[in-house]
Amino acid sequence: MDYLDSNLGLSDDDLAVREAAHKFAKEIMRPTAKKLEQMTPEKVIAEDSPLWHFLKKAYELGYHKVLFPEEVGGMGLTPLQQAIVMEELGWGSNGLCIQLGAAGSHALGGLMSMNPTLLEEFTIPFCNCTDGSIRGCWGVTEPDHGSDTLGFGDPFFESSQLRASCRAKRDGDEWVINGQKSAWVSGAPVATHCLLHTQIDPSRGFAGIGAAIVPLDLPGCSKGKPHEMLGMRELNQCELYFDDVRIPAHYMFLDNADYYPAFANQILAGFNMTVACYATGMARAAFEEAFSYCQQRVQGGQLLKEHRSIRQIIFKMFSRVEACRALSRNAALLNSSIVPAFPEYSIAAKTTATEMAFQNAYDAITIFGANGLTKEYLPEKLFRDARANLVCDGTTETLQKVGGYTLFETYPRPRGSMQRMR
């Protein structure tokens, strides 16, 4: 298996929910990606697919539902445990765990919003689901407003200037939502449910923002073409057309803009921790391949691991593997709940992790020299997936920016302020 786990306290039941998982990662995952990446986003997602196997082998383990707890028929897994299934499920591929994350998107929202009625209609179906017939999706991202969402802090946040793509208006029982998302909605294609970042009050601009459940099997709800991406090609995304689509009221669980920090606080915690945990994955499989082939490659008369430089490298890679394991399962620990109360951990663990999955796989094509720059061997892949991923729920530079921002507006003024050198 993998080389080492730096977490030596980890119990039996801890081990053996590994190792399940690795062994979907590797006989499931892995080649399945390996196919996907080879057909056009529209094959991708086609009736013969191997998506579609894939899905249902995922949801048959209860894959889909590790963040879920046993009170909605979730997994019940401890926060430990959840991020060592999502490191290894990150690496068999990080395309496909983005896609299986985005499908309990809406269901973690009836999850967050506490509604009994949001629960027995969403979430407890969603994981009860074993064929991978409900699938969601989470839609944020517009057209003109990549990162608006994020904005706390900026001056433009509450502009009323700034008018989403995305707008729902109440009416009377119901909310008339118009508008669209971005082509870079994960799992869109295939989704039958969306997680909608909306718009509700135009007066506050972006921090007028409300969150629904929308299915998209309703009147006024379509898609685009999916979209074909220099990384991650196993993942399928397009755009979200909205047009008149009408939802009961109580879909809209987030219908009062005051709350919309706390909600954007939990997401940010909870998809953060997530990716964190899949970069995680990603980064061990880098160090992996660089690793063993460095044992079988010889240059200038010996083996590559004899070689000073390479030995160099190769420690490097090993301490950003553990750097990124221990900050991604610190995030778990600390946001696994259904309120978490620390988003600047797992923002810290996302960018981080996702930094150093990047450098990794930068590293191994550097091990592999010209074979790394080939469909032959995985780092090449690993390295597309790798720079996708750190656009992925955020760019690093976003992500950073709103940890500033609550880092500042979370802990107190250290005691002495600094004063003038006399």
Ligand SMILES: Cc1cc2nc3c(=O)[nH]c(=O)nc-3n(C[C@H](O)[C@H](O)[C@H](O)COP(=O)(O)OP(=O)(O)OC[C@H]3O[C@@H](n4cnc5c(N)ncnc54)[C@H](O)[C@@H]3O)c2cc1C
The other form holds:
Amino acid sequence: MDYLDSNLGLSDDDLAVREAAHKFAKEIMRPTAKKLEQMTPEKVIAEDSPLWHFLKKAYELGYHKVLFPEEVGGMGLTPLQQAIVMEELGWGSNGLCIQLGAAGSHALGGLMSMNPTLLEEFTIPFCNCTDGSIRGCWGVTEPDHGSDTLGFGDPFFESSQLRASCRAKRDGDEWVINGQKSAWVSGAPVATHCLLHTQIDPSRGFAGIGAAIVPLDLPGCSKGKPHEMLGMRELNQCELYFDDVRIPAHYMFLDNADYYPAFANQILAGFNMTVACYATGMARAAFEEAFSYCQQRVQGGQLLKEHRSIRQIIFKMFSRVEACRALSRNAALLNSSIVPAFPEYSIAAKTTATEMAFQNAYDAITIFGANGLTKEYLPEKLFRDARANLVCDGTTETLQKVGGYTLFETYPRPRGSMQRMR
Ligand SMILES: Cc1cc2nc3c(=O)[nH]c(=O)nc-3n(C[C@H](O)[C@H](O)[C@H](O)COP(=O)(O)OP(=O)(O)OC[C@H]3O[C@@H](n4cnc5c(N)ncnc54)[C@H](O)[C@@H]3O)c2cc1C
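Next up, can you give the form predicted together with this ligand of this protein, since the form predicted on its own came first?
Next comes the full complex, and the chain you just saw is listed first.
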């Protein structure tokens, strides 16, 4: 069963956008993810991998540029439509969603820079790409620094003792980058570009960060091997290495760490909102599986759905989908434009939706019994994927800490500041 009905108040346009995204999620994403997740990481990125067909189709339909405005060649969707599309794609495969989202990272960097040269050089070509040949990734975490990169408000965050692995130094008209990013950079094995967070002012610890767009074919760039994960196995990830990599000065579009907090807020607001929408789709997928299964399976002389305790579980699952959807759509309304950024809403949506998706996947396995533990049925994959989502883009615990910091540092917000700016 495809559960699409609690969408009152959607316009005909919204409904058309939703149906198209659902068709893609059902006909392309789910079968591709199923194939990919059974392959080795090397096979996932090999020349004959189904990954390439997926990317080509996604780019042809414009699903790589869901968040981009029409002015730069984006889909030009309303914030609500963006959330609707991302929920549908998340229903198809969260791993492939992360792949697509990561693919636009460097182009989003160009958009955030508001530098016309970077827009021309990176953002517009990415949006106009229809064959999947331009693919970004987001390099922020490092082998020794995962949650540390989100340590806003902690005294250590600004400590000069906190040395990043990846650092950049200005040299005339260029920046020179050295160091490494963690093995978890999504889409890195197949990426052509990177939106790179790199330390530019070591005296300020992880507060001394700049941001650059780095084409990964530059001399000195190399990649690690893709590796196996418990969940989202269809997603490819690997380390990135930088050995005296030289970029023109304007590629370091955030070259003053004073502006890093504002930049990081926008990144958190945007990326956490997208993961919340994907997780909503995952929570819904788990609900749908359980809802359908309990109408077929007979135990105790009657269909599972006739047992009151089962109905209660199903209703809790339904309620979680509604809660995820409300939070993620609200976060999209507030945060789908570049300014202003309200990260606390996106963090609330991400942490809640990913936890609820995990709980729904758990409950789906409860309803399926032993069948739920087999690869024959979807809940087994959803459960593994949902666990990975609790770590992706910051662990729940770390993000809640950042959210708490944001509340105390920025509230009360000035009256009227919550009005969207476009
Ligand atoms: C599916 C997926 C996709 C990802 N994609 C990307 C990507 O595209 N680019 C990228 O750069 N990274 C990516 N990551 C990495 C991700 O952002 C990190 O894994 C995450 O931020 C946590 O860092 P860590 O794994 O190093 O854990 P750690 O930071 O080592 O944390 C380990 C545990 O300690 C807790 N902890 C950490 N610090 C503190 C503290 N100060 N106080 C109390 N508890 C603490 C954490 O909550 C966690 O439970 C991805 C990860 C996953 C799973």
